[in-house]
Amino acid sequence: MATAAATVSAQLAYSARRNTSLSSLSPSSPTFAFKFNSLRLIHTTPTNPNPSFRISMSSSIQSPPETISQLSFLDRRESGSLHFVKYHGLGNDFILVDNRDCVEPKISPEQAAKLCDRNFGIGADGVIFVLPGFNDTDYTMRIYNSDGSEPEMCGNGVRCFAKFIADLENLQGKQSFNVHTGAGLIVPEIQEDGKVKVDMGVPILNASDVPTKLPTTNNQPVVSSQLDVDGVSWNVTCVSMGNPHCVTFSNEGSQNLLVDELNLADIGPKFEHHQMFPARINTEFVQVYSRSHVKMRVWERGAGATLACGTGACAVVVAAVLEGRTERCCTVDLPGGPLEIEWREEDNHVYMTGPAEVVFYGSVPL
């Protein structure tokens, strides 16, 4: 797949939908132009055509182009290129693309493996695929994580993919849908103020279930449970958010992590990859503010440290009120950015709000 031959046109801002030219922005809109052969970027604004900052490994710099077609980029079909939208949800980024005219992802988790590439791809945590809806749903949701593993769903993807689906069909103000996924159905909301709202489900707690090998009695959720990793004995909960979760606030040496000063990338693949985690696990390591008020740096099954975790912030809210830390209602402090997140007890759904904001546009050569 040339990825090295791709050639990226892009705004920021993202004002622009169908029908709309680059030329209608504000003259505070940014736009990119990037050049991946040659490692060219360069940043300008219609009001300074002076690059205010470049990188590159050659001696020139190709401009943006002045316009884009009347016609939506994501409407352009030329065969053997791939059309696609970048967004990030806290820093969480993904490569997401339009699929709804088939069943099955476009390109192959090899392929998506090279594009989340950061050195010679376009760079993300994952693409994501908006497939037709299945089972009375209105769009299916498939990702592929950045090592080509298909995880179940992803809470910060599927805020991107619901803003992503009201940029295709030019949807405006309130939204919801209904998303089939691999950890069953999902309901993102799109609020007035453009935050995604997604109810999220009930959290799942039996070990078998999670799926996890550490014991329990009668059934009961692994909570405060002991676990072994290299020699050091951590205090763990386990819940499944339609995806694997391991979430610990504390360890034999200290009862409340300083999250800030872990070495997650020694540490994460040891429990990623630990023996009581038949389908691997992502891990959340917790430091507790107070009641309504936490910090967590995650390790991804699949995609090593990232900025945010959807799902992972909902399984530390329910792993938190099971432990007694905190309340239902929770802020919790991501590296990219604070998520809310509430595990309502009337219905034992867990709800996740937070943002979703375009990258940039694309398209590349397969």
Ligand SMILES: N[C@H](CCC[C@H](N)C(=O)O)C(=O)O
Second form
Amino acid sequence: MATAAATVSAQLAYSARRNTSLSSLSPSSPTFAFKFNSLRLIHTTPTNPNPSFRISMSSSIQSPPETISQLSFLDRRESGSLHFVKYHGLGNDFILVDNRDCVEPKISPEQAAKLCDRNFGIGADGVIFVLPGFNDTDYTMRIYNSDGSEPEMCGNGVRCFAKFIADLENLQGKQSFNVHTGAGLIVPEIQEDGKVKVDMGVPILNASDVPTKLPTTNNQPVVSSQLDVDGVSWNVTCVSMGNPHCVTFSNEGSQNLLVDELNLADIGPKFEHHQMFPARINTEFVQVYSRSHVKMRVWERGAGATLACGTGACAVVVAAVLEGRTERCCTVDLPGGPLEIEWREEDNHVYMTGPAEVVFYGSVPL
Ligand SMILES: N[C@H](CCC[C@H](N)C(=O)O)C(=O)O
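Structure of the form predicted together with the ligand, please, following the form predicted alone?
To see the whole picture, the full complex is given below, headed by that same chain.
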């Protein structure tokens, strides 16, 4: 048994190193069945320039091959378990699922919410699926928030998405992908330093498209408008990055918010469920340090207070420019770390640059 296990492990590790994509890895030996134990990414080292996956499992001698199903290591439906990889972008963390073999997510929103639970599940801000491409794109990204709702887009998530694909396909160096999302075409590019630069597309400003019911003339953008939240008047600017955002820099009591003093657990849900936001809303509370440096905290729709929000950071820079507070290139400090954001005048696209890191691999019974 041990020999068999060692053989399988060595065989699979070798195959992985030989740039065999995981989906084609399945023991061809006629006598193996195996129990998946773990999947470990071997990061690049001077002696091992190519990252690879090492898969360890126990195996047992089995009856003839016709009884062994040809399953990828990331999805053994019969056993009712789901294989996943956990990533985070500045602490905004996600369960990533290799869903390239079918066009519908492998788990339901309800199952996703259970997996996101930090006490009774894996723990995450959301579940992200890598699905087959659509309309000539390489891949499709779908995401469920930790409450099971499905947003159009996720900035930190798409950076993790890009890193996951590179790990799965054993790609090194600079890579870019065309990704179909609920916010349209999004193009993440893995850079030589491992950070991911993302073309987040064009910000959407017309009130009804955010959407918001806040009053404007002729469906114009909502900029520095008054919003009454539980008896306090806030100055807000509304921006969609495919998903809706409400950005505030001040309220009637404070012309310059000190964001660390805010009680997000109290004020966040009151914004999220406000009647002026028919699709609910992500809310960013911002403190301006300079014309190229701001600090934000966020209460996310469907996820609550998170350590970072990529689409939110993009919305913050757009709102800050519209209110005349910053330049178009800004460092946005989030509780989990900084993002570099540029709202480029030439093409009206917003670009976001930041990290995305793998945390662990695993499988979970469904
Ligand atoms: N909660 C968001 C989706 C995730 C956005 C955030 N995590 C990001 O990095 O953009 C929404 O319902 O619109």
